[in-house]
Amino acid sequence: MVRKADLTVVGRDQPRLDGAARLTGRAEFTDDVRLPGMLHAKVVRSPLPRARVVNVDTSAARRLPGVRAVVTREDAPQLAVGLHQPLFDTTVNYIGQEVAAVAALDEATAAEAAALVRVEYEPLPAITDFEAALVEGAAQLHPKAPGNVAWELAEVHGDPERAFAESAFQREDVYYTNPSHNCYAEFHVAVADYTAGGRLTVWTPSQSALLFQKALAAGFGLSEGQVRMMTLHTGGGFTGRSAVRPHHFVAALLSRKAGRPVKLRAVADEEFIMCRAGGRSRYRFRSGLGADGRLKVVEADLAFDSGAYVESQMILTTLTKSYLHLLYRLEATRYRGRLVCTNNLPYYFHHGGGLAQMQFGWGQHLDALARDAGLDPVEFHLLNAVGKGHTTMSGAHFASCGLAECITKAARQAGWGRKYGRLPKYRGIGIGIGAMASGAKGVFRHDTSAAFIKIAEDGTMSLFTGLPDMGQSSHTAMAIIAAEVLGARPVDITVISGDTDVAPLDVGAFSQRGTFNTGNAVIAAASDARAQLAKVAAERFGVKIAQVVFRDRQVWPKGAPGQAIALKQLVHDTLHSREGRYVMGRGFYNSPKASGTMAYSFGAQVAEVSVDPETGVVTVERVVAAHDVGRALNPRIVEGQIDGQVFSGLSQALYEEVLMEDGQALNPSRLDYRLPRSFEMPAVEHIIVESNDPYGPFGAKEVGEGPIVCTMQAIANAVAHAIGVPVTEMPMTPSRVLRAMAERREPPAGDPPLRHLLRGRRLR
């Protein structure tokens, strides 16, 4: 393992390589794409939550001047989106579902043509409440989903009944989360060009060009090489751009029919239809605690509204199932997770991978269980937290783990010992802890990332990667890694990505795999290039290859920096040697494990809130966030990632909700969909914990989604502490806070007496 003192680039603040382009507007996004002869598309959408499509009359639309193509189910009878959804179904199952689409010379003409399409519907009974869909005798919405359960996953570890019987304290609680929207900076958009000899090229914001390529190829009966994905700058991902959506197929279908490129983009309320974010969910938890304060058993029964169709939402159950035993040493667990079909929009999940939303409830549940037993929540977490060397019930092994350090440092900096149970009325403090995988081996057949690098004669370098950058600065991180290996500086490296014809294979930027998997691939590619240069340098210096030092744009024999030559001189000499070698390095990384990930990050956050007892408004005053990143490749960006996730977690916990009525979104607008404003953000204090993971690139692990898993429960626990009762539904809007306070019989009277099991570790 490389010592921190030996690193010259890793661990130092670096500016984003794409910062100037984004700030000046030179960064190109999909909506900036203009192709010769490009048409514009509009979609005809269902106004009903469930109905049989009797007839689609497109004659008037086809006659409109400027219209170049109209498509319906007849144009793609076998084309399907995901597992259960035909592109244009004979039965519509949600408001906004695609029935037909048009392409015209401009957007206004396309919109007029779409309005001219006449659709005859036969309304059918709809179910928009997922709990009603589970009631015995409810209407069957899909033949492949008996009882309206599209997917069910159950798992048991140990002997839960025995563990509950032996528990001194037990508790059962139910929590709900509500529909949300990912609120990307960039709206949904796709440009498709199906005109080049049967080859399809698609420009679109994406977290995985590979998965898009595979899905589009399968849908249109093409080989993967016949589909070219172009992923430019992307304005946010948040787990919502990891799979193809209907608009990608529609744009490609129109392009094929019209023989011209087609752009389809969301406008106004369409953005809330095309997005596949989180739906309403129910989380039922039951847990048992021993007399010694140790958590013995956890039982979870989770039900997710997956909306009208199932694509790949099964990952929700896979993730939440494994999460039950990531944080605590347990004797037994029991899990059941179900995806429930309704006539709502097809849902997926919001930022946090479904885990942060579960943690809103589970974190409150365990906090309350600790209080029932008279335990300080911080001491409860320290007593039960996993550590380095722990192996979970499903076989995940933690080669590094800074969880206890995160808890201790966050609590100490927040002044937990002085404040918990001692704050004024309607002021509260709460803690949340979490973990997050760096990668997802087992979700796919492989979890491969590849990279290659070429070095120009002047010492500048081009790094090719298939990893997209959605704004999280992953390309800068890859440049930092390559620069450390080759003794260069990040500004010497141009990162090239976004074109599947050029970039090497990469599964994508989700499951927090970018830094870990692609970073390891970049190390391999840069090491390959370095070995080629080191061979020439060793001959020049008369030393062994292992004795050649690359550092700060120079190369010298170990122990003799006075003999240094410029890196660009070595590159020049290598090219102009008798061999004439042009330096190109290549590498790839795939976890050596059969399944599961090689590393997990851990974190803890402490939130302080105030609650207005008259209005129910919650103000988050302060958040102390500690995160175990393994090693911070770029501390400035680590802090930025933490800030962004505290914002997103706070936003979901207190504000974000798509108000639904009979399958219709009532607030499909950035004006009506509530997000925190800048002055509503708290002061965020960062604590970077470095556990130096042995498998990560230079010891690094993820920081792309781990912090948000802590934020929601920290804020929720602080609110419960402030008002003396939990708010069991997210977001914790003023009306829900007031309702919780009204249901409490007496005003908050502080916390129960605490029995400190770890007196020597009490935090001041």
Second form
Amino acid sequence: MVRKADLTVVGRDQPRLDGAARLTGRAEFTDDVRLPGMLHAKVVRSPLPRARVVNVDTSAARRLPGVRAVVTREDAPQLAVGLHQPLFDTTVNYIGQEVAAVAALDEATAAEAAALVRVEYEPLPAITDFEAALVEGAAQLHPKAPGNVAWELAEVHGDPERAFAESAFQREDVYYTNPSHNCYAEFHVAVADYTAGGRLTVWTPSQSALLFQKALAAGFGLSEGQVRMMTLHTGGGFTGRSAVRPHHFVAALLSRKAGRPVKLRAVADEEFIMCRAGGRSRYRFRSGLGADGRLKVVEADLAFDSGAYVESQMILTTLTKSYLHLLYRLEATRYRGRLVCTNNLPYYFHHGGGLAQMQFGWGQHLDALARDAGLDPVEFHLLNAVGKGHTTMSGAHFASCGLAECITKAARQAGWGRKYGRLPKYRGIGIGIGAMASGAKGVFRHDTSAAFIKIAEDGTMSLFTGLPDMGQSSHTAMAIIAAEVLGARPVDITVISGDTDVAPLDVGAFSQRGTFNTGNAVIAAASDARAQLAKVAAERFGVKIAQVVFRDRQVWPKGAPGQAIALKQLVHDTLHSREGRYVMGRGFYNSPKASGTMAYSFGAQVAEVSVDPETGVVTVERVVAAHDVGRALNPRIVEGQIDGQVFSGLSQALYEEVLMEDGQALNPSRLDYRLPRSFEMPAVEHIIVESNDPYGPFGAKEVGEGPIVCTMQAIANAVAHAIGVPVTEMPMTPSRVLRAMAERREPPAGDPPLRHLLRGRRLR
Amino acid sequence: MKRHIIRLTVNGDTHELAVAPNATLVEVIRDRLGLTGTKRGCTSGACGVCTINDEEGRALLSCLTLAVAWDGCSLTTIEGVAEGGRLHPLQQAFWELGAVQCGYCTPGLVMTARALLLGNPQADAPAIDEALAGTLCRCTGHIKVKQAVASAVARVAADHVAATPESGNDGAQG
Ligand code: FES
Ligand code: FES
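The structure above corresponds to the form predicted on its own; please provide the structure of the form predicted in complex with the partner chain.
Every chain and every other molecule in the complex is listed next, the one we just looked at coming first.
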């Protein structure tokens, strides 16, 4: 276990190492790539939600001057995107689906050529409401989805029926979330260069070069080594850039045909078609609580509109299934998750990975159950929260856990005791709690991250990693870790990443595995380099290798700092030794568990809101966020991660919705798809809890997605508290809030909304 | 399409360019001049990532602006903000205070904030809020961005005081 007092780099504010590049316009993003002879692509897209493609006539497009390649299904009869979706399918199944594509000398010519492609369609009846698709007798949309259920996952732990029978209180609630859009600042874009020798290079924003490399290699019948992924600066990830999408295949196919590099970027509303965020989803929960206030059993039945094709959305069910076990000590669970086939675009999930969205419902459901039993929600959470050393029924083990501390601290700072049930009318306070796994074992048999480090004669270092930095400052975090091990400064370390020809393997920056897995790999690589240096230092000082201390760019024998030599002197001496040793460290990390991960982060947030009873507008006045991140490697950056997630959670809770009508997005633009503006964002108060995880790098766990799982439920509970009735559908737009208020029966108007609570029997 | 010859000064460099009448400034700046620090997002005025400054230091959405309309004008892009190898106080504050995450919105935010500072050197919190409202930042939740702009306002004011001997005066000579 690492003591904080022993750390010299970890835990201090380090501005991100690439800050100057990002602030001066020098940071290169994919749309900034310009290759010699590069062409520009445009995709021909289906205007219908479901139709047979009878004929595609590209002759006029091909004749247009400046056009260099046109591709249709004939160019790629076998190519498939993910599990079920052939590229350029013979039956289109959503509005915007690719039918053909062109590459031309400039974008305007490409657009003109795309408009010249004549497609003859035979319209087929479409189903765009996922609940209608589930109705008995509904037309089957996909050969691989009987009953329009493309995938189902069910699991039972313990004896749910007995647990319900023994419950003193139980309730059942249903919640919905609506279609969303990741809304990254950087639009979808890819540059592909398929050279004659059979080598494909693709520049694109990505959370995992490895997954892209594998999928593209499989699609084009190449070996993985023949596919080179280039991840430049990436304008946001938000769980939406972890898998290859049709446009990556289209760009590569056009490049192969034209023999030239091709850029394909989303223009205007295409951004909403190329994106794979959340679809409309239904969450039914039933839970039972014992007379002692202990939560005994939870049943979750979830149905997700996964749109026209299953690419790899099964992960949604795996994640939500595991999540049921992470927060409370339970006797039994029952889970069912279904992916439902419709004629909407293939949905995936939005920021929060499906878990934050599930928590919008689950958090409200349990809040209501607690209130039924006369329990204060904070009291309820504390009574039931998991703790350090707990092993769940599903086999997850918590070697560190600061959940109770987060709940207590957030509630105290927010003034919960003074406010809950006591605020003026139309003002409310609510709590949300959450957990998040650090790691992605299960995507592959391994969950490996590897790292190299080389040390130049002047003591500066290059750290090579395959982990992308989409903005979360992970590269700086890796430099901090290496610097701590080697007694160096982060600014002396250049992080080299983004090119699969150079970078060592890394599963990627998703499922919150970066800090934990890659961080541990960097510790291993830096320790390897340090061991090489320590050997030389030990000889020089006449001490054992383990006695050599590396700190503040100095090296000395333990207990004798007076004998210190400069780190760079030691590096120099090592190189100029008789053997001419050059220092290169290498290391990797893979979770020793067969499945699941070694560490989980925890958190609690308390939101305070006011609701305008005339307009239904919800204003979030304040959010207190307490998060157990294990160890804050870079505290100000950790705060920034929390801020961004509170923003995104608030945004999804109150604003974000792609309005759909018969498979058509009605508001596919940055103007009409609303996000909070700067003045709509409340102050966020951070409480960082450091549980010092025994397996984490210097005790650290993830902070990239744990916070967002708390936000939506905290706000939803605060709204319910303010208006005395839950809003069961997200986003909680003014009209939904007004409707909920209009349907309110209990308690009568004029009374404090949760009066019955004050009379409730206090358990414990 | 008939081309027009225009003369455009960007970050002090003057260029003579033949441009289509429908070419926007963002296209010319990025594709013709290779200044890719100015970002391209919605290209419809909704996200602010393409913001640059005009001669008077006002914020301009380069995706909505036709290049031919700026013939003979002088513009500043993100590449022209740091002077003499020194970061502008805004850039410094953004960096130190963690207001940069993915960085895609950052050039637009810096140019928006620079316009604010030039037009309203005493900008207070509501003025900062208003100025930043047109830029979408998905990563930061705006919080540290607002702090950085406020800190830059203070730094510039302090520098101004330090650089002006008669700082008790109304600053008319500054
Ligand atoms: S690109 Fe100009 S405002 Fe979005
Ligand atoms: S830093 Fe990513 S959008 Fe602003």
